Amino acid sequence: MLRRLLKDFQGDVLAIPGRLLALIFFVILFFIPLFLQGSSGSYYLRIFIFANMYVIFAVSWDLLSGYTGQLNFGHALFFGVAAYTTALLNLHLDWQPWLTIPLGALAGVIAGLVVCLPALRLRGPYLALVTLAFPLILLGIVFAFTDFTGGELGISGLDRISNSRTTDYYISVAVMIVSVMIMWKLTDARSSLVRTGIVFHAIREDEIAARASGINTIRYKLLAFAVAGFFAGIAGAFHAHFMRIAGPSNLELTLSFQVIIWTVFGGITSIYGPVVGVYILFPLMELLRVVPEVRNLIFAGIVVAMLLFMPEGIAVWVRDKIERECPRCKLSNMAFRKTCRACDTPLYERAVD
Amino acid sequence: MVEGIIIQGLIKGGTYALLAVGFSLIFGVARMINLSHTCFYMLAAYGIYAFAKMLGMPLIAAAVLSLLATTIIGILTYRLFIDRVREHHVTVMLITLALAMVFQEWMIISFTSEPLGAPSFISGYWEIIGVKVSYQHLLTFGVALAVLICVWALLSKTRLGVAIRATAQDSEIANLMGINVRRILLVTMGMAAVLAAVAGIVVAPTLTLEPRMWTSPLVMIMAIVVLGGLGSVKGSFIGAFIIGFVEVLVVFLMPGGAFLKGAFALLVMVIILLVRPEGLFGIAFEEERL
């Protein structure tokens, strides 16, 4: 049993250079806290717990709109709901963290399904439109009824998640680990276990071509805007756990548009990518604090720059450099190898004399 | 009260007329949101302060320069940016997005983010029916429908407007018939740049500047496009009449009705794609629905 998991460990991660990397990454994370210690290795350590909520919120989208392939330009509504629900039960009905967070989460997984209503009629960019409503509509609302809502303040005052920044971060490192390797698991297309995830690709390349197999797309549908709304929620409450606010910058158009950036940065349809996008572009934000004038300038024209030259994404790039997929059985090997780990079948075609 | 909600929502309208239309027409041609159409009207409204108040020039020169850099903006950052990646919905979306980031962060650097008031181009004002109405305003209303006008006659009644309308209908058969496409789009996005710079120039001295001026009415045009059909001028044209009534009816009328007019217009472009997803005069896209 531990042999074959061994074996199976060695086949499936260490031979592939991707998941080794990621490997090495998820080891480094639990390390880290070691390093940064004081009143400075606190302030870096909160840059790292921000960013791992923001993984979990960058990956739902890929699941959403990078799989299924429905466009969603408003997804920090699933990130608000969540933050404005936990935050309403933390204070007023005074329940503690461990229990408001996936309440708030299921309050995501509501809002994914309202959602879902029009999205079941509509594609690209009219959905695109649509999605990008909801937030803002719940925005209006939110500063028309100030004394419910907080307003522009929002609400404030809730528990902490722990008493310590290092516990915290472990906290939100376990927490992304687990849902990065659900969703990651969820939109395999490859599993043996379950079908989400080639279903969810066919749903983005041809819905109908799909719906004619014999799969009920609206169910698939359904369940991708679930998903994505759970774990956009998970995201959201925690950071209102967190930052121990909910207000309405959660809800804001840029966070919508902060998450594709961050996805489309890394690489689009794959759950790595957005993990890198977010690990890469959130801490250069917070170091680029220190020329406050231009930083949203840097970082608009970083996006531009990405879009007209590396549009696959970044992490995407780095994986065409380092994986070849073997044209025969179709499984990953090193780069450099000359022939597949399994078949033998040469990976490069021979230059021609 | 109801002479003033009609009067209000008149020129509301015809601002919104201006800066639908031109969205709408670049939609119906190439098939992208340009995410930052309202950034030209920005541009053009700062552009009227920087020439008209900073280097203190006479009005009108002023107007005709702003208008001409801003056009000159808006075809550079189609022929730089958006043009190499128009066949994909989702970067078009994202790509111009970073560009209204940049134009609005440029404003920062330039003008700082303190709101500021540009010059009035006439002073005064004319009571109808017992509303005092400025002649600024009255002036937009014009300036709005004589654009529309000429936009109307440009697309209807000369060569360019047919290989326009042909673009919007089928590019592919269009280019078949010897249209150049390419050159249609840019000078289709140029136009679309001359009608949000005009809506910037005429509103200006009736709003405060300020960087962020461009996500208020980006919200309103969409609701305004999808509420007349994606692509049909003539439906964005009436669509900006209807939503600007409701506009200045929700503030009118509601407590708080100020935050809640962008969540009732974009609550009728919901309703309106759910109900009747091609708008009131739009164009059904079989393709693009399910």
The other form holds:
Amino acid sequence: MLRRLLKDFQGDVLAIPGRLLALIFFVILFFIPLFLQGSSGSYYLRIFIFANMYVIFAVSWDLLSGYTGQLNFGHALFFGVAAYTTALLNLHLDWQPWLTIPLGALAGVIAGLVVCLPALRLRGPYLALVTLAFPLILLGIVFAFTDFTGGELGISGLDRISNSRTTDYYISVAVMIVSVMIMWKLTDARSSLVRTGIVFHAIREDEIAARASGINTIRYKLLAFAVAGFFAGIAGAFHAHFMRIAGPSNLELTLSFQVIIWTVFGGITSIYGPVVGVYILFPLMELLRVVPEVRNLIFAGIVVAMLLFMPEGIAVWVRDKIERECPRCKLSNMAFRKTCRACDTPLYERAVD
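Could you switch over to the form predicted on its own, since the one displayed so far is the form predicted in complex with its partner chain?
Only a single chain is listed, so you will not see partners or other molecules.
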């Protein structure tokens, strides 16, 4: 059994450059605290903790909007619902983060199912506009019941996840890696264990054809919204406990549009694209705080340049440079190979005299 797992690991990870780079990156994350000491180190760890939370948030949007095609402009709803839920449970019932964070994620699932109801009838820009309205509706409720929600000030004084910034970091890394791996497996169209990935692709490309093929598209759309709400809820609940506050900023439209920018920058419909997008853009924006006058201008310039020269996203562009897909068996190979490692099919067309 161990030998088979090792063989699968060598064939599915070590033989594919993109996955190998991802493995190296995730391993490096565990050693970052060793190089960050003192007050400045604590500040940089804080940036990485935020990046880990936003990675989960961005990947959940990619799963829903990228893979399933359900364009969601109000993804902050799931984030905010979970943040407020975990804050209320912690403050009023004195429940600890290990319990309130999963319950906040479940609240995100419920929010996802509620948002999915109009998605069963609407598509494209109409669905996007409806999802855009949900965070605004919840913000109105927050400001209407200030005694319960704290209004503009939010709900503060939440319990910390731990008493150590380093411990918070390791927890966020572990949760992020597990969450990303689960979502990657769910969306992997070539997986032999689950078929959700290929169904999500089918719904995105042509939902009517998918339904005509016998696929219960309603069930899979509900699944996509529930899964996206769950993982966005984990990010929102973790964010509330780490910041020790849940407020209107967790529901702002800016947050919903940020997650779209991160995903498109890294590469939509790829899972690893949002990871790359968040880890590049979020630390960059934090470091650019030293030049607040031109901070947004530099950020916009970088995003526009990427869209012009790498329209599919920076992660996808890099992957295409280091990998080559076999035209016969669709297996990924290292770019320097001339034939497929599995079926020995030529990877590059030969010149015709």
